[in-house]
Partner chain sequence: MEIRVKCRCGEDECSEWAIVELQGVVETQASFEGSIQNLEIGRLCHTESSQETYTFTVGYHELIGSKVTLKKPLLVLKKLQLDDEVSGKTTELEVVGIIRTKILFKTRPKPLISGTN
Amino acid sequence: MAERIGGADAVIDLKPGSSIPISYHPSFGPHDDLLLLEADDNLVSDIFNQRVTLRGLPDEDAVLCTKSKTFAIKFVGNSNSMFLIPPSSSDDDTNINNRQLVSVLKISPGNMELVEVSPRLDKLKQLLLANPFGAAEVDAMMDDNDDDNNEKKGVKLYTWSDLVNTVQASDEELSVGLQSLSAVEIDGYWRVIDENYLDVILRMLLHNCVLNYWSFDDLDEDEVVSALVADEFPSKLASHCLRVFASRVNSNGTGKWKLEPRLVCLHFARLVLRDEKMRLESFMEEWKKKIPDGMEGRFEMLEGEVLTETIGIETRVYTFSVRSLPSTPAERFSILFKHRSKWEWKDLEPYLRDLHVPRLSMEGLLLKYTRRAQPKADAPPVFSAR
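The form predicted on its own - chain by itself:
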């Protein structure tokens, strides 16, 4: 009987302790384009239904993204030989003395492993903050006949497709990242609004509230947008201002909004401080002058945005925003402990609460990156670099 080459079907149901003859496939070789990938059942379903993408630029390690998660791809070596056996063709199955024979196409030294990781959103922040949308662009935006644009002026802007191809994050994680930056899509490009220009819109909105006797807790979106458009603000940015500083009163689509005191007060605190250090008393005095009547500014609102330092009998306050910190834990903790060698938990926690690392709790993060000390049983714990 002539020997013919068999395929993978012969080994699928092979019982433990059984054996089967093997041979080299006629196309046996290194086949560097063939890699083994280990994945759980949910990921296998996404892969076979083409619901995954590989993302990353040529100089980056690629990640695999599903609709909602990001996975690092790591190679895991194996000391045992792993044979890659191709599927059978219609005439592949054969017997030799009633024993099937299969052919080996490649011997694999290991396999690729998927490990869930946090989305790499620092690049998103870097890209969008490089060219914020400011007052200088408003005239061009309002003029429908102006065919000039920032792309022609050498300013790099990013569509959703550009961001998907550039930022290593799933679609859902990318959407959350855009929301956390208060980004808005303008003429097909995702932009962050310049803080000074956003301040102008907010002040006009607050002015209109006083002028029209609008309650901060019951703002009608159509009325607010119409009033701001009458003041020559683009309707897109008028609506965006509500989304930055307010929340919907309910979710039934009535278009009612409520200004959030913390968000409004935090905005004015940033404007007062800028990059300066101020005496706490002076800051509180200036801050309260900026806050609109009907709202109360409390220092607790500024957690994760400002820090204080005491020199002698004087306490100073300065900007130190969690928004400026990297999203990777190692880099985050490195910057925090360069800024302060020791942190009390009440000061440290606001700078960690936005960190979400798969399979690692907050306690795990602290154990990995910090040392905890507690001089007395009733004293607050103090954290330093590990």
The other form holds:
Amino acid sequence: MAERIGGADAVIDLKPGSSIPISYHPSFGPHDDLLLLEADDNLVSDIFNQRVTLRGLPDEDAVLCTKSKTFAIKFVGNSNSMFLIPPSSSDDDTNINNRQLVSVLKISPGNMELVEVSPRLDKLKQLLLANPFGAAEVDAMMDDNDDDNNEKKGVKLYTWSDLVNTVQASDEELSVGLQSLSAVEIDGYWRVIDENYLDVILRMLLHNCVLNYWSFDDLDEDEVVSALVADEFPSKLASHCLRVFASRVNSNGTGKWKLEPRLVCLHFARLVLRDEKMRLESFMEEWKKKIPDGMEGRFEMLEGEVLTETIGIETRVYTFSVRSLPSTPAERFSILFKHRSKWEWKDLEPYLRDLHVPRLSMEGLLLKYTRRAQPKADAPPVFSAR
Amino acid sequence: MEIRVKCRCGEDECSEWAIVELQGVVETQASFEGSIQNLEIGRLCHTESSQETYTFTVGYHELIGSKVTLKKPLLVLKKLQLDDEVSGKTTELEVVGIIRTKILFKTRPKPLISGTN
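Given the form predicted on its own above, I would also like to look at the protein as it appears in the form predicted in complex with the partner chain.
Time for the whole complex; same chain goes first.
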């Protein structure tokens, strides 16, 4: 006699007017290795296409990642008794003398739920900014005998695979994160380029533009790279310089680029200011000297990157970049309000533009983290910490 | 660390598990404690009526419930801890089943007066 133990199908297909006994399974027990995960239809589809992974370090709460999203995993307990009944399993396929047993393998205490969260990209920033790629390494790179320079120094570098294992973000979010850091893959490792070294390459590129009568709006990638390689820059970094400061002219791969005035001017503004606060007039003067001929630097280009403070009759300007701020809203607002207790919307907005929080709009973010006040009807509203 | 959620079957072939859910706790008599495997809990009946009702009789109690389609399906995952010579201790997660419906009993148990059986 074949006994079919489990019997989920018998429960699911139980016809009206029929009844079946339910027993404890021969292997009834806690079965802590069996977990229930609530998943919407999209996630179910992703899982069956092998596109879902759990990511995180042993001391972190694991997150679940699809190709493009990151989810926190929450356990939701259920005080009801959930009898979990597995499908039938039998050694014998015949239907002769088939005794149906419906058996409960485990009583589940609850299930896991997923909550979409922002990817944890601050860690990516931290890891890559610890070891920017600079001039010294370029020399080592050009010298073929010095391949393990970094390993010798004990410097930790990250391949794509290392980043996937360390940063809690989906593949797509990780790629976007790398792009926003202007990171580049060198010898299999993802690196950010040291700003001083980037400056050297950019100035050489601009110098070549003048020398060769190249138009800023119609740069040919091959020509640019050849010229920079001739000046002893690695070709990979020459291409990268275009990606940082220029955009493609059209997407059919003609290799034409146009320099973005805002990005070039911002670079020189940061170079002028460094860590100081300068008088606005002095800054504008120094800045204009550095901007290449044919480009115009306007102060509006620097929103989200510099701030001004007016003391008496003097206005000073200093570097305060949105890219140096945390990407999580609570921490972002905390730092902003520590820096300055009251903000007008026109100054605050550039520092919030890049915040994307699932299920929360900009209005929602402001409501949650700020207090809005309007001291006079004709004065602009002012935001402060909640 | 990255753990891929694996499944050996496709979405259509994934075996369906069932859940019978009731409020409260089913208790076993003291004499059976420790060896309740194979013990009968009760009888599930799909009533012959126009409504989609089910009854579950446990001991002298009868529960009344219905079949509910889950808004979001539940996946049954099995966590495997493996010890590999090469990569050391690794964890794997495998989808072993899916649950789309459950039979939910929300009412208080109705005691059955003896003599009806």
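In this text, all values refer to a predicted model and were calculated from it rather than measured experimentally. Take the two forms, superpose them, and find the largest set of C-alpha atoms that agree within 1.5 Å; that set is the rigid core. Numbering follows the first chain given and starts at 1.
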| message | After superposing the rigid core, is the C-alpha displacement of residue 363 2 Å or more between the two forms? | response | no
| Core-aligned CA shift between the two forms for residue 18 (Å) | 9.8
